[in-house]
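As structure tokens, one chain now follows by itself in the form predicted alone.
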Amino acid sequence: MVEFKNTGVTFKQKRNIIKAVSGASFTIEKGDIFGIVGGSGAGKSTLLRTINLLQPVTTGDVLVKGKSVVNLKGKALRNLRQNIGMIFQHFNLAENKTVSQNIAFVLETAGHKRSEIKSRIKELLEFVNLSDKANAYPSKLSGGQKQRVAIARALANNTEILLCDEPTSALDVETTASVLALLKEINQRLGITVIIITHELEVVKAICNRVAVMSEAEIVEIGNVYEVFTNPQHQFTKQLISHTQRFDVPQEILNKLSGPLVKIIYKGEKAAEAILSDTAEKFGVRYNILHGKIEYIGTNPTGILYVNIIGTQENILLAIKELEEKTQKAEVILSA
């Protein structure tokens, strides 16, 4: 659907050449919900904008549906953009136009008849659950409602690819969940390929099936979301994920521990097994759980626990050894 072939983007800044994207080579398949993550300034948004040529490509190529887009101009470029919708962090709605007028603008630009436009707006507003806001102005809408209008506008011209540049960064947690649910519905019901740029790992975990990780203009890791997040290969990815797994035990608690503090990471079916209960019974140890969670990426579970193990030194060592064998990773992070 979208293929990057050694794609590079550079900018001139005074006498310096700045690499925004360097040698990106990967494919986004039709029907993917594909996430691109990384820190600020990694090049995520620049890469995204090469797809519809809002950002010119310096080197390499970008193919959409098997055809290069880098040299498109005039009518050919307009035709490309009509089938690629885009939504932004701050919505980009015209404040002096109603919800209906915001959507109508892109349809009018594409040359649709007035009767078609009216019918399409009604259909789109029903789809994003905003039928009662047709005549409202953006200033009267919540952030989530504004993003839904932006999504409706992006879908107006029978979009095949939806580009999302930090679509939930300006939204609260509850509103983020509803917008992500809508994007997932768009993908499943309409078969639209969704490409999401974000620095929020939870967004990728929630709806993406594949992900690319960017650092300093380069794609450093790419793959199935579950595999990348549970078994990262690149050091930057490991560092990125570690921030979401970090838990600082208060020093007052650490001072009271009478056994080691162990970090346990679960993956797959083992995340739902009674491993702690089994080892406690088998080796006569007790577990004091200080922090933990199990989450689902798609339908696959993964989990992390911080536990204090109490017992004789010999039995503790046996329990840790079994934990190492039966979980993805068991690491003593503090001896006591």
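Because the structure is a prediction, the values reported are computed rather than measured. C-alpha atoms forming the largest set that superposes within 1.5 Å between two forms make up the rigid core. Positions refer to the first chain, counted from 1. What changes on going to the form predicted together with the partner chain:
- A displacement of 2 angstroms or greater separates the C-alpha positions of Gln313 between these two forms, with the rigid core held in common.
- Core-superposed comparison between these two forms: CA of Ile294 displaced by less than 2 Å.
- Core-superposed comparison between these two forms: the CA of Thr46 stays below a 2 Å shift.
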The other form holds:
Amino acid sequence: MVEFKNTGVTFKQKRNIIKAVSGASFTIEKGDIFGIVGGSGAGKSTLLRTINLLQPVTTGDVLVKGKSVVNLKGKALRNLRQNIGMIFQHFNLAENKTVSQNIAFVLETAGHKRSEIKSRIKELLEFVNLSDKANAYPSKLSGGQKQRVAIARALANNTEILLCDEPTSALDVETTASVLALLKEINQRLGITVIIITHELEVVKAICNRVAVMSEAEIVEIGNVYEVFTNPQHQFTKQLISHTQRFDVPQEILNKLSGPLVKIIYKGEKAAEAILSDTAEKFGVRYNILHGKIEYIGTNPTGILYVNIIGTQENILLAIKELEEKTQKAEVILSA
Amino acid sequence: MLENILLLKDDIIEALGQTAFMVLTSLLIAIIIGGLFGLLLYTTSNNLFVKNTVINKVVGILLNIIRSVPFLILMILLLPLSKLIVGTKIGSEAVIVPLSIASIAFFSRLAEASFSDVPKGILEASVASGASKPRIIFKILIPEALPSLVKNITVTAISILGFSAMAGLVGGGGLGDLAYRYGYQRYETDIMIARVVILIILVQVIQWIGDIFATALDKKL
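If the structure you just shared is the form predicted alone, then what does the corresponding form predicted together with the partner chain look like?
Following is the full complex, with the preceding chain placed first.
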């Protein structure tokens, strides 16, 4: 659906040349919910904007549905943009237009007839569950409602691609969940390819199937969300993920530990508890679970456990060796 | 005092009429031409539209020059132009020319500021929806800037009212002229006071009407 070919964007600022995106090459398939994550200033937003050419490309190419877009101008460019919806962190609705008028604006842009526009608006507002707000002004809506209107507006012209620029960053946790559910529904029911840039890993875990990680203008890692999150390869990705797996056990408890502290990560169905009880029996060690969590990435579970191993030095080493073999990862983080 | 004012009732009404003619005509011209200059300044400074630093700077400097010249001097300097455009160097019609030019320069900058206050995100969303530039200007930019434009039209109207007081110097008539002739030259202080009272009421009314429109148009509140 969207293909980046060595895409690069540089900005000239006075005498400095700033690389915003450097040599991005990857493909987003039709039907993907594709996440692009990274810190602020990583170039995510710039990369996203090359798809509808809000951001001109300096080098390389961007293909949408197999056609290069980087040299489009005038009417051809406007036609491309009419079929690519976009939503933003701050919703970007016209404040002096009602909900209906905001949606009507993009339908009129595409040259629809007045009667069609009316029925299409009705249909769209039903879809985003805001039929009762048709004549309300944006200032009377909550953040979540504004984003729903923005989504309705973005979908108005039978969009095939929906670009989302930090769509939930200005929303609270509950509203975020409902907006993400709506995006997922759009993807599954309407078959629209959704591309989301965000700094929130939770967003990617919740709805994306594929993810690209961006750091300092470069794509450092790309792949299936579950693989990237459970088995990150690049240092930046590891660091990014470690923030969500932070280990907070009070220092007093850590001071009292008698054996080593081991972090165990396990994937999928393989239950760690069974492995723990097996090894406990086999090597005569005891486990003291200090901290643990099971996370779902899409519908796949991944678990993290922090355990303190108590036993003889020799048995502890054997148990750790077995854990290393039988789990995704087991690492000693405190060897007291 | 009252009989003095009553004696001059017809003069005052005539002066009020002249003032209204000068202010309203110049205001209308300022809104149209000044509004266009404001739009030009805005669109040439914004890369979502037609960024052009040269045009922007040239127009900006020209408007600044006009705004630098005190109105009294501007009026005298522009008398030949009045003769050329309206065919006379005296009377309210002659004053319209310098008054309009000063108002255009004044309102251009205010209109530019009104356009600049429209959040860039709204315009970016419109560009992303595939709308053409003229469409974005007429359907998004101007409607979104409208409440602020109306407030600035009010400010401009009150400034023009102030400028118009100097029209008497070239026989333009109006309230200012009346106050000057009777109040200052003939020491009839009561006429001057009456004139000031009328002006105060006028300013209040203009502001009041402007605020009503601006509030009615602003859906952000």
